[in-house]
Each structure stands twice: as C-alpha cells, then as structure tokens.
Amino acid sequence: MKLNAEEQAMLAGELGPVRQAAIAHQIQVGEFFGAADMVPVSQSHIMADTESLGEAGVEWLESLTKNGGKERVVRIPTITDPRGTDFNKAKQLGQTDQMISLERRAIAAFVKMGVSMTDTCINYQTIMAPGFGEHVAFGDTGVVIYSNSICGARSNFEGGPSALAAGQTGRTPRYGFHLDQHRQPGRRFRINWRPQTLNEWGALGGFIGKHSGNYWEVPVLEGVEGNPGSDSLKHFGAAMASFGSTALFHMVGITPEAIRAQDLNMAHLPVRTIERAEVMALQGSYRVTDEVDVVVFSAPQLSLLEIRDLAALCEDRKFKIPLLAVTSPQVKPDADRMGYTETIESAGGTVFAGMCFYQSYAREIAEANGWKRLATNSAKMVNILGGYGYTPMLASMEECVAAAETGRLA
C-alpha cells in the first residue's frame, strides 16, 4: 500500500507505539482487499459489545491504556454502538455481576482513550448523520447499509480492532465502498405493492438481503412509490444487512445516487420482481405458535417517534407478559419527559436506554427469565436470535403490543 509521510511516521513509532499497532493493523485490512492506499475519514463508530469481547477482549482494549499519553486518544470522533447492559435495569434482566463488570471496565478503557461512549446503533438519527460523500469507518452493519445508502457516505463494514484504529489514524484502507467501481448495483428488483408496517419493510429487506447473493452485489429497487420515511428504511436496511451482509442498497427516486435511473448501470441487469405474497411468506415462516413468553423492541434502536407510536399503543392496557422497548440514550431523556417512558412502564412495559437486546447476553438472560418465544417488529431480530435459542417472531408493532396483554398473537 502506498502510504504518505504522515503513515510513514505512525508506522515507524514516530506517533507512539498505540497508533504504530492500529496503522500496521489496517495495512494488513487494506492489503487483503487490495486497497491501493488509505483514505481520510471523519467519523469512527465502535461495536464493542462484552458479550463478543469476552475476557480477553476488554483485557486488549485496558492494555491500549496503560501508559497514558496523548497519543492513547482518538485523533476524530469516535463512538460506540449499544452496550450489553442498561446499567439502572441489568438486574430486571438477569444479568451476572461478571456481566456488569466487564461492561463497566470495557467503558473505562474507552473513556481513556477518548472514545464518546454514545451506545447507539441509530447515530445517524441522534447524532450526526454523515453528509453525501464523506468517509467514515462504521461498525454496526444497520449504520453502515443506512449511512452508505440513505446519507450517501462511505463506509465497510468495520470490524471492532478496525474501526478502533481508524479513530486512532484519521484513515481507513481505500477498498470496497469508498470506491466508486463497487457502489453501481449488481442486482436488480422491482415491487408493485408498498410495505405498510415497519415489520413489512423489514421483511421486504430481509427478502432481498437473502436474494442479493452476497456483500459485493449491491441491490436497487425500483417501483416504490412515496418516500418511506427514516424508520421504515431504517428496518428495511438493517433487515437486508442482517439477511444478506449487504453494506448498500439504492432505491430508485429515493436514495441519493439513484434519484434518477439513468443515475445507475443497471440496464443491462435482469429485473427480479417481488411478489407481496412472497415477503409475507418470510414473515410467516416465523410464525410458528401462538404463545409468547416476552415482546421486544430492539435492533434497531427505537426512535423518539417509534416511542411515541409504542406509547399510544399501551395506553388503557396491562401487560401479561413483559414487554422491553430498547431506545438510545439521547431518545430517552425525551421519551421521559415527553411522558412517553411513563405510558409504556404504566401498562407494564420497560424502557431501556443504549444496549441492544441481542448484545446482552440474550441467551443467559432467556434462561434467567423462563423466555422461549418472543414477539417483535424487528426483521433483523428474528433473523439473530433463533441462533441464541428463542423461537422469533415476526409481527406488527399493533400485534406485539396486543400480544403482551395476552400472552399471545391472534
């Protein structure tokens, strides 16, 4: 890879010993992919669950502190995806004292390299979303697929050690996305229906997740009519990514490099269209009881507007079955003081504030709490968690909620 003066001299030791370790690492990243040289990025965006760190991993991140210095701290702004735990409830949940251990060490560390501890995977609706173009070093495959596809910015798939380092460079290897060449689409899909419901663009995601063949065929849809809104792409992208390791899609007339078709190459690509019957037919296949042990909202984080519409829903309704609604730390306090936190704990819900249910040891607290088949309206969710021994399923915002008063999906 060809480097400048100023990778030259991390690579050397010149800028200590922390960033000559982060630079050689992504020399090896860009290497591998083939990348010619490295691009400046603005942003950095860790996923650095304990769950998936372990012992060990937290072990790394506490030695990139132990000698202190300027240059332990992250060169541009750098933040986290959700933790494993909402540290006022982990107690409700089930979660060890080794649980919370980690996660308050793994924390430490971070702080003291001047990472901001955002524990979000929706920065791009409460933080700062990245502008058309720029370059930034995403971990979270739902921030990347929407930064890359709705934002317009440039983003891989970032692993942990990845993203850690390039918020210790400024830089990432010049590969895949931030390349012009792997942006045009690869596989093309066409609907005559319009999802309704955030589960239905979930599932039209996970639909052509599932038939894009892999992260280098980038899917573009045509035929939506309407823009869906944040959400609704929100659940759709994350959906795709989860089903299909899609990093981008477009959507003609809607994303921003495919405002118009003529935008993209894709005239010689064959048209696949999607029937409404077969995305019901995805979300069917999760329906295979009735009984519901536990409803959850989560991955993605919820909205401030997804809180609102959760709120309207439990009014004048006691729960049967728990209920978790899982939000980011800068929606809570709005949630609270907007009484919407109030309205979903009154029926007997819980609102939890930066983890993710499936971050948070989702296994250990299944067998804490008794809980096997849980409800949710997230795509991408059901997708992970069979793989931690629930049985998923896919239904309605309205559904779920009627399901926690009963214990059951009609």
Second form
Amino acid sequence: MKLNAEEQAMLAGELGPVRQAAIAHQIQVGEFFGAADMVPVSQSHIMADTESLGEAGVEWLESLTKNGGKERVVRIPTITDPRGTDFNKAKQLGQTDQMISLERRAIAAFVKMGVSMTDTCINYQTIMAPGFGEHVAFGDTGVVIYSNSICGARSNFEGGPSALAAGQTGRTPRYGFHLDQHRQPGRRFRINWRPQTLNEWGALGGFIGKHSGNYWEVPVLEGVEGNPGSDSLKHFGAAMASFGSTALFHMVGITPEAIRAQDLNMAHLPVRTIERAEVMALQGSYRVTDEVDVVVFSAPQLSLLEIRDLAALCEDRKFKIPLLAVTSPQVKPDADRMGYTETIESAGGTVFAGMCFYQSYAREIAEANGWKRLATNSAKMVNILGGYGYTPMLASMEECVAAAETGRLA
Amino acid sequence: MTGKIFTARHAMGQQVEAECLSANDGFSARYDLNRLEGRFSRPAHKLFGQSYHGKILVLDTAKGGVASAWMLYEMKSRNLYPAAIVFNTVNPILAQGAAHAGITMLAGFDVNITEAIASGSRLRIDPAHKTVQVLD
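Given the form predicted alone above, produce the structure of the same protein in the form predicted together with its partner chain.
Let's see the whole complex now, leading with the same chain.
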C-alpha cells in the first residue's frame, strides 16, 4: 500500500506503539483486499460488547491503555455501539457479577482512549448522521448499511479492532465501499406491493439479503412508491445486512445514489420480482409455535417514535410474560420525560437503554430466565437468535404486544 | 482430488495443515457457533453439531454481523478455534478478525471451493503462495 509521510511515521512507531499497531493491522487488512492507499475518515463507531470480546478482548483493550495518555487517545470522534448490559437492570436480566465487571473494565479502557460511550446502534438517528460522500469507519452492520445507503456515506463493515484502529489513526484502508466501482448494483429486485409494518420491511430486507449472495453484491430495489421513512428503512437495512452481509443497497427514487434509475448501471441486470407471499413465507418459516416466553423489541434500538408507538399499544394492558424494549441512552430520557416509559412499564414491560438484546449474553440470560420462545418485530433478531438456542418468531409490534398479554401469538 | 492445488486471490496468515470441514453455507461466529463448546450451533447450518476446533473451515461466504472480528481472537485465547478459514468470498469482518487473531485465511477462487474440496479432506494452506492443496 502507498503510505504518506504521516502514515509511514505511524508505522515506524514515531507516534507511539498504539498507533503503530493500529496502522499495521490496517495495512494487513488493506493488503488482503488490495487497497491502494488509506482514506481519511471523519468518525469511527466501535462495536464491542463483552460477550464478543470475552476476557481476552478486554485484556487486549486494557493493554492499549498502558501506553502514555496522549499516545493512546483517538484522533477522530469515536463512538460506541450498544453495551452488553443496562447497568440499572442487569439483575433483572439475570446477568452475573462477572459479566458486569467485564463490561465496566471494557468501558474504563475505552474512556481512557478518549472514546465517547454513546452505546447506540442508531447513531444516524440520534448522534450525527454522516453526509453524502463522507468517508467513515463504522461498525454494526445496521449502522453501515443505513449510512451507506440512506445517507450516501462511505464505509465498509469495520469490526471492533479495525474501528478502534481507525479512531487511532484517523483513516482506513481504501477498498470496498470507499470506491465508486463497488457501489454499483449487482442484483436487481422489484416489488409491486408495499410492506405495511416494520417487521414486513425487515422481512423484505432479509429476503433481499438472503438472495443477494455476499458482501460485494449490491442490491437495487425498484417499485417502492414514496419514502418509507427512517424506521422502516432502518429495519429493512438491518435485516438485509444480517441475512446477507450486505453493506449497501439502492432504492430507486429514494436513496441518494439512485434518485434517477439512469444514475445506476443496472440495465443489464435480470429483474427478480419479489412477491409478498414469498416475504411472508420467510416470516412464517420462523413461526413454529404459538407459545411465547418473552417479547423483545430491539435490534436495532428503538427510535423515540417506535417507543411512542409501543407505549400507545401498551395502554390499559397487563402483561403475562416479560416484554423488553431496548433503546439508546439518547432516546431513553425523552421516553421518560414524555411518559412513554411509564406507560410501557405500568403494563408490565421494561425499557432498557444502552444495550442490545442479542449483544447482552443472550444465551446466558435465556438460561437464567427460562426464555426460549421469543416474539419480536425485528427480522434481524430472528436471524441471529437461533444460534443462541432461542426459537425466535417474527410478528408485528401489535401482535407482539398482544402476545405479551396472553402468552400466545395469535 | 488428492494433490490438487487451488489458488486464491486473497490470503493472510501462516502455513497450516489440517483436516477440513467443507459446506456450501455461510459463516458468522455469532450466528452459527456455540463458542463455549466449539461447535456449530445454528440448527439450519449445514455443519450443525460439528466441532470446528483445529479444523480448516471451507465455506461459501462470510455472513452476518461485526462481532466475529472480536470473537476469533476470543476463541483463540481459549484454544478452541478453527485452524484456518477458506471462503469463496469473504467480507471485511472476517478478514479483520483473522488479522486481529492471527488466524490463516484464504478467499476468492475460480471454482466453487466448497464443491471442489470434500469435507474430511486433509489440506495444506500456504498463504505466501495463496494456495490450498488437498493432501488426502
């Protein structure tokens, strides 16, 4: 890779061992993908829950903090994905002291490196959405696909070590979705119907992700009339990224690189028309029972408007089984102030902040609470939780709230 | 197929020789594995129930979220990890994770590598030459 003078100085250790290791890691990844050089990035976003990190990962973070204060501090705004707990409600989840201790150690290490603990996977709704053409280094697949597709920003999936490296060097290898040639569509889909609910948008995104092949195949969707709105696009993209490892999609007439169909090189691509029944079949494939142990709204964290909608559905209800709603630390105070939290919790639900359900020791909290059959309106989550031993089922927010009251999905 | 050599477009890590698990399926450390037990745990995965420790995984593509970038390092710290991973196509997460953990990885072939290599074959991976050789 071609390195400029500053990058060569970093690699030589002239800016300290932390930046030296960071850029060495980036060069290894960049050379693997054939990157010609580095590209400056304006923000970094780190996914680093401790179920993923484990003791070894936390020790690695702590080892970085043993370097001098100035040398270890990130050079660009660097923020975090959800943590593995809500410290105020960890006992309710059945998390152990060891889990909480590991979380606290990871947070302490990040803070020493100057990382801003935003603890959110909806930073594009709550912190600062990137601008069109802005190069960033974002972790969390849902964050990346939204930023690339809806905002027109430029990011690859940056795993935790690489996102932290980008924070420490202020750059990332220039490959993949930083380059124009990788942003053209490779798969073409069309719908002649419109999803009505967040779970339907998620199921459609999941279907497209599943049929898109791999990370490098950019799907384009035609036939969407009118902008679906941020929350629908959030669920659509997050599920697509989860089912397909997809980091960028185009939606003709909606997303900024596809405002006009002629802006995309797609005329040669065969069109795959997606019928509503196919998407509903994907959703239905998870529906193996009517019995439900727990209802969860998470993945991505709920926006204020989703919390508002959920609160409206919870009015005058009494839940028979746990209902967990997970939002960001930025949204939670507003939800409290506007009375949404009280409405949800009066019905027997719980509003969590700063975590995400599947990143919070999902297997262990299932065993601690006797949870197996889980209802959610998140297509992303049903794709993930099977591996953690759950039987996840996808339904609308309304159906999930009703299930919390009866213990059954209608 | 013994002796056959396949060349990849992307490679990193050290030379490795081990038995493989091959399947035309994706891979995510979070979605597909019980990392505490060292086996594939997603019921729908074609390698469901099988132990991956010490094996070369030959799979179609990297799937899912960013957690795998941390998880490979964590798996290696407990000495319960695949010897190497070979993909038809890889995403940045698995490549970043392999770089962080020091796990050998190859990706990008002119054939469908999951069809070309039978599960149970013994393989030698040489990242310096970007090759995977079927030994027996």
